[in-house]
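Here we start with a single chain on its own, the form predicted alone, put down as structure tokens.
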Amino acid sequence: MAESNRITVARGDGIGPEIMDATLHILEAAQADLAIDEITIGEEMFLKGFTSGIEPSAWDVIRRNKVFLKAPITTPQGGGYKSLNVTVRKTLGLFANVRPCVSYHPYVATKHPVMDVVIIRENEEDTYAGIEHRQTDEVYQCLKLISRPGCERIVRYAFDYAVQNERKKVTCFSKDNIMKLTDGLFHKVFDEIAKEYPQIESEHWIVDIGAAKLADSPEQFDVVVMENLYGDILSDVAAQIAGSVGLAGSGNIGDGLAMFEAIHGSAPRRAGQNMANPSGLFLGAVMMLVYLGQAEAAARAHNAWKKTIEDGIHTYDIYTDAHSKEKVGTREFAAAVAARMGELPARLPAVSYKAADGSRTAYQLTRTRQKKELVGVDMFVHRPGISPDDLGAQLSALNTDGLKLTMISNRGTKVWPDGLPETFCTDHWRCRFKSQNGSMANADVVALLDRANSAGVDFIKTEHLYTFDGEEGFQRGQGE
């Protein structure tokens, strides 16, 4: 047994143990070369006081083996518990989430019989940083963090995936018409890296119309790369319109470590009933075999699964009178796949795999440094029951010769000076002070806050306004 084929397995909660047993049974029948170390994660660990659902010693096993096959888990109701999936992905640097979304027409019901889309989702950044604050009685904040290295890694991975898997096109979804800095950076990096892959067609869509096109005409897409939140939502949409979220597996890939799983949850209402479809976890395990270099075993297992689907041996979730011949349970489905090992589907396309080149995720990233100059500050203020003009008059009293109030916005829309009375305002105000003498220093911000404090201004936080090589590193207010 090659030590590189030692993996970590977690059976999870709800239907997790059943679908993991089924998956491992099929992998054994496919002659996958695996040695397994099991760990316990999820609800049991949460209830023992581990707020992320995993005990410290389990991290050592995962990091040593470098490949983790994980069944779904249950997070207990109530506050104080963090998502284990997000924790594992971010802690281990699993920056790329890969979700193939394929239709199996006519054996699995779908409105899109020709669909074979792979969603490549950035896994560590965006709003999934989980940095949230309540700032006033009425306003809550979630920070969206996007970095150039994070964009470069996921975009380059998407193009390398396309090359490795003989895909023809990579599409980028973003919302850079609104989020011009964060999503603008993602789009800019995509365009830069696309030039290095002239053999791969590239295109960009604004995410709203792109999502509409994906839902309506998925056959127009091949590989789609997105930021974390968009990718999370649209990979579920894509899996469902392909046939069922329950059939979708995913891989989470980092520099030398990886986790494979189903994209669905633990379905505790179905636990212990021998009903659950193990296909999502199984197809995640097929991706794992490819990652481990066991391409032949992966193809054997996947083709046997396709033959089973084609033969109408279906679990309850995909059973239909039109195309199903036998409704089976979890164990029976796994046995049917194992019995067809070595067979090929007749109508569904047979698959073949090339072993993945895991070394290609260790990318050389851009680490440029630009001249950063502080040119102003946004002071966020909690002030209920005041008009924008009255607030502007009060805060203008804080002006100095070098620092001047230039704009007040409410939820991003300029309301002072020259605001409109129809603009609805909450108790949360962004008050922009800009230097009148070019660059300034942190001491100027401290002095402004000291004057604001003396005047009784309830300031919540500040955001510095910088230029980078003379280019503004901040957006203007809507209407500014």
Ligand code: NAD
Second form
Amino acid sequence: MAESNRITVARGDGIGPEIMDATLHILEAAQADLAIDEITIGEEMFLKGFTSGIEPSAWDVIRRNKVFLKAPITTPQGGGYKSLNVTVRKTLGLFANVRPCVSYHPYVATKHPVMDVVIIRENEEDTYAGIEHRQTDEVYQCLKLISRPGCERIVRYAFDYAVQNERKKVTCFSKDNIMKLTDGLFHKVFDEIAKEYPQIESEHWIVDIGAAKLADSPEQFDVVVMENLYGDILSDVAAQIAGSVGLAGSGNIGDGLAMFEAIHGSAPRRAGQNMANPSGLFLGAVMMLVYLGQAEAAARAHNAWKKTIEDGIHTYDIYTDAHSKEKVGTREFAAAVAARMGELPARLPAVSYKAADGSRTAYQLTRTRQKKELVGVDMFVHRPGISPDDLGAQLSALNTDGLKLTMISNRGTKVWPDGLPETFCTDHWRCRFKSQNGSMANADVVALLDRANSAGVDFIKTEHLYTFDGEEGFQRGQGE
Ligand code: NAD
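For comparison with the form predicted alone, would you give the structure of this protein in the form predicted together with the named molecule?
First the chain shown before, then all remaining chains and molecules of the complex.
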């Protein structure tokens, strides 16, 4: 259980201050036991020259208090500004992003009356490392990094979440039919860890058909775990089809630290008009109370909120003549929830929370070492206006007794030897040299690059080809 009731609060930008006021009003009415330190983050700090949107002293407050309730902030476009959300999640190691997406039929319009899905999104890895390079005139690259400890943490968290919250099934989405190593690892770790939780049903879907099913029949899903990018996209889809992005909160959980927020942004067009729905941030705050061990206050606040929704007291974003009774502003909505404190919803299921051990102990992660052998190198070459056969002939001249050009691909498709004339080629070639005697050393790569340099080859990067305990740690080219 978290040691303290002291939390850090940031009011954010746009609609942030209004929805934070509304949320804190409801928490106070629910008799949540909170001591608050407020920090300023976002636009004001970006404009003061802090390119990550936060001043150094605010980090100390966040790290000391360990629990952070954050309103949305505006990330200024361009100008080298980094997303503060991504920075906070990664700097503090908040590896799990938990996003419950629930429909409130018949009180909030939705095509999916039965929907109660929790998306658990990996929060630190994947293409969100932001490691991008332009390599040639025509080709840009974004690195997708997936680690075994990263997969183990998020998958284990998903199963533990399912057990603690009396969920029945955990589904994994991945694209391991294409990304056999990165998504393959995610899927493999999922299968390994699922075996440790025999009481929880487990299943895997390729993310494209899984996403289609989630959007079409969300009632088939319970807890869904996925990598960062898929989770980013699909949690917004899931929240929107449940009723509104304005209704979903999220928790970002790490080892001993956590941040709670709405899933939506700062909606600048609605700012300062007392219009925005505070429910997303509020439901994030309910997750925070559970995390803090304040289960009763969490349930009190959540049930009063459900009763308000059920009574048809709705902000503009969910107001419909058919489902609503009164259209209210942000402040009036918060007052309506506060006025219902202690009441239970009549038809929507009432919630109760166990005093959860929110601040979990860190997982033991696999950190084994395997026998790694260098067996080749992919040399990436920038070369416009050449045919694959001519490039193959030129680069074959670099062969030594030990290292031989075996394949050239362009955007992943093999074009040499025996390519097809129909394959479209850019100016970016992946040229695979493989050891002819089994293993090789870094010195062989250096010697190859030296010869390539002398021959005027414009190589732009290399990737080493390794085996791990004899298993290839690289994909073959399409058609290789
Ligand atoms: P947004 O989520 O802020 O708003 C999109 C639209 O959704 C709004 O125009 C509004 O119609 C509706 N909406 C969102 N929240 C609502 C609420 N509480 N009540 C009623 N309607 C609501 O997305 P955007 O316009 O693409 O982004 C605006 C800014 O927010 C950008 O600077 C973006 O970088 C930032 N952002 C911040 C966060 C965060 O702080 N966690 C998340 C996403 C986007």
